[in-house]
Structures are given as C-alpha cells and as structure tokens.
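Given next, in structure tokens, is a single chain: the form predicted on its own.
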Amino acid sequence: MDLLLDNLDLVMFLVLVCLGYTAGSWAEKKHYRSIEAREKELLSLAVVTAEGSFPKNNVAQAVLVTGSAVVSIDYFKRLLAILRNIFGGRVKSYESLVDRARREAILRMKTAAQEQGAGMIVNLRLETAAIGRNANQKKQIGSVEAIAYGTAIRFNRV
C-alpha cells in the first residue's frame, strides 16, 4: 500500500492513459459503425471521379455539391504517433484519422446530392488539410479536414 501511495502520480498517469485510450477507441469504433451504416444507405448513389458527358435532354440539373469533415486525433494516438516517428514505420493512428475524415466528407457530399434529387455525382475531388495550432510548424497534426466536392446530376424523368 505504501508503494502505491509513494507512486500515486505514476498510478494516476497510467489510469488516465488507460481511460483516454478506452474512450478514444470507443469513439472511433462508434464513428466507423455510423460511417458503415450510412455508406450502405447511400450505396445506390453513384460517385465517379471521371468527368461525365450526358445528352442535354437527359440532364435536368447539374450543381456543385460539397461535404466537409474535421476529425481530431486523441492524445493517446498522438503519443503513439510521436513514438512511431522516433522508431519509423507506418503511423496507423493518422491513417485511420484521414480515412474517417475522407469517408465522412464523401458521405456528407452524397447526402447533399441526395437532398437535391441527384441520380449520380461526377468528377469527385478530395482535398485534405492538417489544421490546428502549429500543425505545420511542429509536424504535429491536431485535426484533419477533408473536403469532397463534385457535380450532382439530376436526370429528367422518362
């Protein structure tokens, strides 16, 4: 018991690290489940990266649609990324961060297109940026913003 009380700072640190890891993992898994469910719902709305050309009589409307998402990394994953930068190798915590932001931005763009009655989205483009305090100066990522944009095509009813 004396050993525990003597090292109370270390014990509190370890408890907080475990709590942060658990909460961050739970939130990330919950977000992935939400993304997967919405991807299944919007599967019928086609998105292509190529520019499209359609006969004039078939297209009722063509409008720009966008979707944007900002996803932040938790401190535990940032700590793991710092260690990975020291020893080298893939930084999986940043990979999942960018993947979640990209997929969320595409889903928000598809939702915006669906609200306008679009049948498909052509010319999809994706942009990402690291944001946060000193994100580019210290090579630390606080958050990642992903923006998806394309042309939503609403077809004439035949």
Partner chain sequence: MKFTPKQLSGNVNVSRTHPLVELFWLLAGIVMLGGLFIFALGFTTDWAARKAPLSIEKWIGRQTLKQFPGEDNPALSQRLQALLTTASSEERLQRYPFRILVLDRDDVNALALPGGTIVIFSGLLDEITSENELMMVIGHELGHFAQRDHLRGLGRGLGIAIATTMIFGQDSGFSDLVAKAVLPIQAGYSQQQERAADRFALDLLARHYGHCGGATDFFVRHATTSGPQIAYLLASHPHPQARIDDLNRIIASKHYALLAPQPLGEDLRHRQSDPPASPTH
The other form holds:
Amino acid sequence: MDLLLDNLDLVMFLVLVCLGYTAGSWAEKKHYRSIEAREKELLSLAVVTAEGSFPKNNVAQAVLVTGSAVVSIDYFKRLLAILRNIFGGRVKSYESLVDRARREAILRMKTAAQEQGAGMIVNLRLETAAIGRNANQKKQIGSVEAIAYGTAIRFNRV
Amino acid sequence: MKFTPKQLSGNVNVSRTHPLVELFWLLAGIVMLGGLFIFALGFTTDWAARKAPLSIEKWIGRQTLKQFPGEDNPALSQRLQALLTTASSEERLQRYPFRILVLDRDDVNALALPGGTIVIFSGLLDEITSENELMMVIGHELGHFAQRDHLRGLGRGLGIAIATTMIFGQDSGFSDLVAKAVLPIQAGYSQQQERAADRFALDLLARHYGHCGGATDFFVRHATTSGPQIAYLLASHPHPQARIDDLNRIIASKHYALLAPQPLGEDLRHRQSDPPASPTH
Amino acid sequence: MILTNVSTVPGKTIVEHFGIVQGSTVRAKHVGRDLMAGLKNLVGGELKGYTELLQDAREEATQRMAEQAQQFGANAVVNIRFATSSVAQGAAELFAYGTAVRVE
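And the form predicted in complex with the partner chain, for comparison with the form predicted on its own?
Then the entire complex follows, led off by the chain already shown.
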C-alpha cells in the first residue's frame, strides 16, 4: 500500500492510460460507425473539387457551405505518439484522428448543403489546423480541426 | 458527365496495426535502447572513473565537503592509519591522502567523499560497541575508495539525468517516470557496490586482527528494526539481514575465525556515556 | 450577398470586380469549455465546445468579409478561402478572404 502511495503519479499515469485506451477506442469505433452510416445516406449528393461550369439558366442558387469538427486524441494514443517521436516513422495513432475529423467535416458540410436543397457541391476545399496549442511552446498537439467548404449548387427544377 | 455514387470499403488512410501491438513494439524498442544506453554509460563512467586525475576528484571532494563540515578526530585518524598500514598492499588506495572527519549529526551513517575524505556521523559513532565494529565501518568506506564507487555512482546518475532531459524535455512528467523506471537498475547496481565494499572490509578486518569477530555486529543491531526486506528493493543499500547473510557466507567459505571483539578504546569510550541516539537509518 | 468559393457565381455573370475583401476574428474559449476540453483530452473524441466556437468565429469572419464587400457596393464575394491558426494557448484566429464582385 505504501509502495502504491509513494508512486501515486505513476499509478495515476497508468490509470489514465488505461482509461484513455478503453474510452478512446470505444469512442473511435462508435464515431466510425456513425460516419459510415451517414456517408451512405449522403452518397447521392455529389461533391467535386473542380469548379465546374453550368449553363446560366440551369442554376437557381449558389451558396457557400461549410462544415467543421474538432477532434481530440486520447491519453493512450498521445503516449504512443510521444514514444513514436523517439524512433520516427509513421505516427499511426494520429492517422485515425485526422481521418475522423476530415470525414466528419465533409459530412457536416454535405448535411448543410442538403438542407439548402442543393444537388451538388463544387470546388470542395479541406483544411486542417492544430487547435489548443500555444504557438511559442513545444507541446504535443492535443486536437485537430478539420474544415470542409465548398459551393452548393441548387439547380432549377426541369 | 455522369456521376456514379460509390461507397468506400476499408480505410487506406488509417493503419491497421492494433494500438496495443504498436505500444508493445515501441516499449520493446525503448527498453532495448535504454539498456544499451545504461550499459554504455556504465562502461564509460567506469572507464572515466579509472582515468580521472586526482586533482579533479579532489575538487569535486572539496565541493561536496562543504555540505559536511566535520571535525578531525585524532582517535579515529589513528585507527584509519592502522587500517591503511594493513591495506598497504592495496595499490588503488595509495593515491589518496586520507582524512577522517566526525560530523555532529544523529543519523547513523558514514560517507566516502571524492578525494579521500571519510565522514562519520556522530550518531553512528555513539552506538559502536567494539574496535572491530569501528574498523569494519572504516574498512567499508575504504572499500568504496578502492572500487572508486563514489565517482562511478556520480557519473551514472548524471548521465541518465542528462539523457532523459535531452529526450523528453526538462520538466516533463516523462523524465520523472523514466527516472523511476531506472531506479531499480540503479538501486541494484548501488547495492552490488555496497556488498563489494562489505567484502573488502571483511578481508581487511581478517588481515588486521586475524579474525572477523564483530564484523556483523552493526548490521545485527539494525536487522530487526529495518522493516521488511521487500522495502529495500529500491534502496541504495541492501537490507541489513542480507548483508549479514552475505558476510557470514564469506566467513564460512574463507574459514575466517570468529573471536571475541576488542572493547572500544578509552579514547572513544567517553562518547558512550551519552545515551545513544535512536537510529534513523 | 452571394458567397461562393468558385471563381464565378454559377448561374450569374460577373460584371464588375472590386478587389479582395477579408474578415478575421480571434476568439478564446471560456474557462468552463477549457476544463471540459482538458477532460476530453484524456479519453479522446470530439470537442463540441471547440467546434461550436470555431464555427461561430468562422461565421463572424465571413460576416465581416461580407461587410467589407458591401462597402465596395458588391453583391457577391467569389473565390472565398478560409484559414485557421492558433495564435496563443486556447485562442484561435479565423480568417476568410475572397474577391468582391457585382453580378447580374
């Protein structure tokens, strides 16, 4: 017991790592299921990175639509990233973080476009930014923001 | 242009490796790197401790001596000289200008400082019961000098601290964590040194008196009050009982005689009239 | 005000250019949100507070850009681009820029 109390910070650390692992992987699985389900739903809404050109009388309205999501990494994956920093190479634990954030942002943008009654989104642009980090301090990235934006086109009913 | 909606299956942007598997490989890599590093560090500091000129050691000694302002004690110096005469065949001890100081502190402890200074705390001196026991203590510290432990321990601690700071940054919790992880290795190494110093002292005692009576007296007094052996897993010194067992094993294997120890000389006995301080170590 | 991020306004013709317009805002979240985000940082997952904050801020930046365009007498901004950068602990700059035009 004394040994446990003497190393309280070590015990805390291990608890946080375990908590981070279980909660983090559960949340990630859940998020991916939700992403895949919504992607299927919104599949018919076309999104392109090209500008496209449309006949003048065909387009009823062109609106800017955006979607964004800030996703944070869990304690366990951050530990993996710190360890990976020593050896270099692929930081696998951050891959799913940015992937989730980006797909979520696109989905939110598509949802916004659908509410406008859009038939297509052109000129999709994606950006990623690190959030919650001091600019002058060397600290681990805690979370990323992904933004998706494009122009939603509502066509005239033929 | 025709638009055909397609749903992706699988995810090429995310690696399939299970995070726990990755953790395992990363940890394995770190343990290997750390092991290599500690090995190399031990090798280089041992080498440096052998090669370090005495002037540097004396300088370090002067710096550390400031923390232990002890007084010269003629009675102890005389015994130290007697032991040194016995140990004159020890080449490694010849280079030191030895001094022995008594520091008025209740702790039951003695130190070997770089540069050849031995500091004995009055708490230890007060509870010593025989000449042989005192010689065992001095011999133990001489053992540290003979093995140059006082420099080797210093170099290792410093090297590990510098390396963790370089990799993880100064006050990241990670450095503390690594320090904790390395502690058992460091403790094991330090305990090994203590045992070696004990053996050195035992041999010296046997040569000086012709027998080893009183060699374990000091540890016997502390064995019962020192708590369970498991608590000494991370300590710098072995458990007193372990040291007793170790010494007895050598006494048996080398067929050292065990005669009654000589009582403490008159010149030191006046200290014993004071009630002995309770041991804190 | 019509906003698009393509170089034209689909369905309309650009008749006049007014040059670039920009809008930006720096926002910080309050302590409560910070605390929640710190907690979320342990278990991972979406930081809803941050998402909302940044979404609000981006709308404000877009609004400011549109105001500039209005001053020029434009009725549309084309080729809009967004950018985000964290300038200090917990504070983020949201930035929007585009070309102010008049369309018919």
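Rigid core: the largest C-alpha set superposing within 1.5 Å between the two forms. Numbering follows the first chain given and starts at 1. Keep in mind that what you see is a predicted model, and the values were worked out from it rather than measured.
- Annotation: Cα of residue 13 displaced by at least 2 Å between these two forms, core superposition.
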